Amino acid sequence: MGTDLHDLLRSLRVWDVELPSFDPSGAPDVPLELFTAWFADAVAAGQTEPHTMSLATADEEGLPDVRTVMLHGSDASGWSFATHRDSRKGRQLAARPYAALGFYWPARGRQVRVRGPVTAAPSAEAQADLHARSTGALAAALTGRQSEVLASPEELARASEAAWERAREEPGAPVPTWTLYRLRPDEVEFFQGDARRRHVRLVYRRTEAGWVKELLWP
């Protein structure tokens, strides 16, 4: 007999680990410093994978998407991310320049929303960002053909096991569609949880003097 979905989400609990305290009166004036804060408090608390994030778009017709991808920086050029210029997240970017981030750091029941106008780094920006990371990482990315409908997991195969042999053999070869994107933000939410569901819901919003920050209601 299969496993009920329902009765298995009722026996699920969230935040089972002491939470921290968060008082919005002390945060900083712009939000990149307080999610500086809160990465290096996540990596410290043993957060699986801090880095990556909820990327949402729209396509052409305005319909959302969303997928998870790494994180490659953040200062104050904006949020960073990378893929190839012609895979579905790169034609939705190319189409809508707007998207939003989403981090979930359950080991400190903590969120962090960003969202804004995305804009593409130079090409050789995006080059020197890629060849910075593993050979692995490489090795995809000479793979390409994201998002195209696969023939066959054979047809993957060869393809990977060619990027890999490339990849290795030549450190720095360049991959053309890979482009480095940068979120500039509008608005930034910060948002901790409290076990008696009393969370703290910080926004920073972009005003032409400057950031704005305000409370939300939980």
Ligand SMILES: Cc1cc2nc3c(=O)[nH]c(=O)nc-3n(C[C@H](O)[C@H](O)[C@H](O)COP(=O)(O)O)c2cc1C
Contents of the next structure:
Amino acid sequence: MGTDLHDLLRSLRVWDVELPSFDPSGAPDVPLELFTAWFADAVAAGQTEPHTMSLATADEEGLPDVRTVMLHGSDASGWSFATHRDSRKGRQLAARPYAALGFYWPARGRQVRVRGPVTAAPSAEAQADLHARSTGALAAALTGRQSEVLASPEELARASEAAWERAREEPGAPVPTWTLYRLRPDEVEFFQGDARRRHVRLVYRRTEAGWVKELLWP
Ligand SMILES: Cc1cc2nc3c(=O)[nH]c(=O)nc-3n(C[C@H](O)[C@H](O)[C@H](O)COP(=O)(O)O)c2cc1C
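Can I have the other form now, the form predicted together with this ligand, not the form predicted alone?
So here's everything in the complex, that chain up top.
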């Protein structure tokens, strides 16, 4: 007998751990400060891979797409991530340079959503960012052809082997398609889950006069 997915789904819970309280009246005036505090808190709580996020883009027709990527930085110039500009997401970002990011840190019942325009950083910055990372990251980037149809696993094995060898021998090997993108937020929302479902949602919206904070119904 196979597993019944619906039985499994009914057996699972969310917001079943001890959750922190979040008082939005004491929140900082800029979202970056709160993001940095929540990120550090997620790391301290032992949240696995808190630096991974969903990246949502739209294609030329406006149809949505989403995948997981790593957060490379978050500062006054925006939230950054890196990928190949000729990948599917890279092509979507070229057509529609606007994206959304989603973080979920279940250990703390917290979600953060970020939306805004995306720009590519100068190529030298992308290469420096890549070369500061692991040999595996460089080998993966050197393998290239991301999102193209793969004819066979053997073809990937050969390309990956060659990429690993080059990454080990030439730690500064350039990867011309590798691009560092920065999302400059128009809007950042912080969601604090609550066991009684009285979740707190605090949204920051960028205006000409600076950041405006509002609460949202959960
Ligand atoms: C935990 C995790 C982290 C990832 N980080 C990245 C990343 O930083 N950059 C990247 O290009 N792909 C990353 N990927 C792979 C992407 O999810 C995706 O498969 C790939 O980028 C192709 O996406 P696309 O076809 O929409 O361009 C990651 C996947 C996982 C599961």
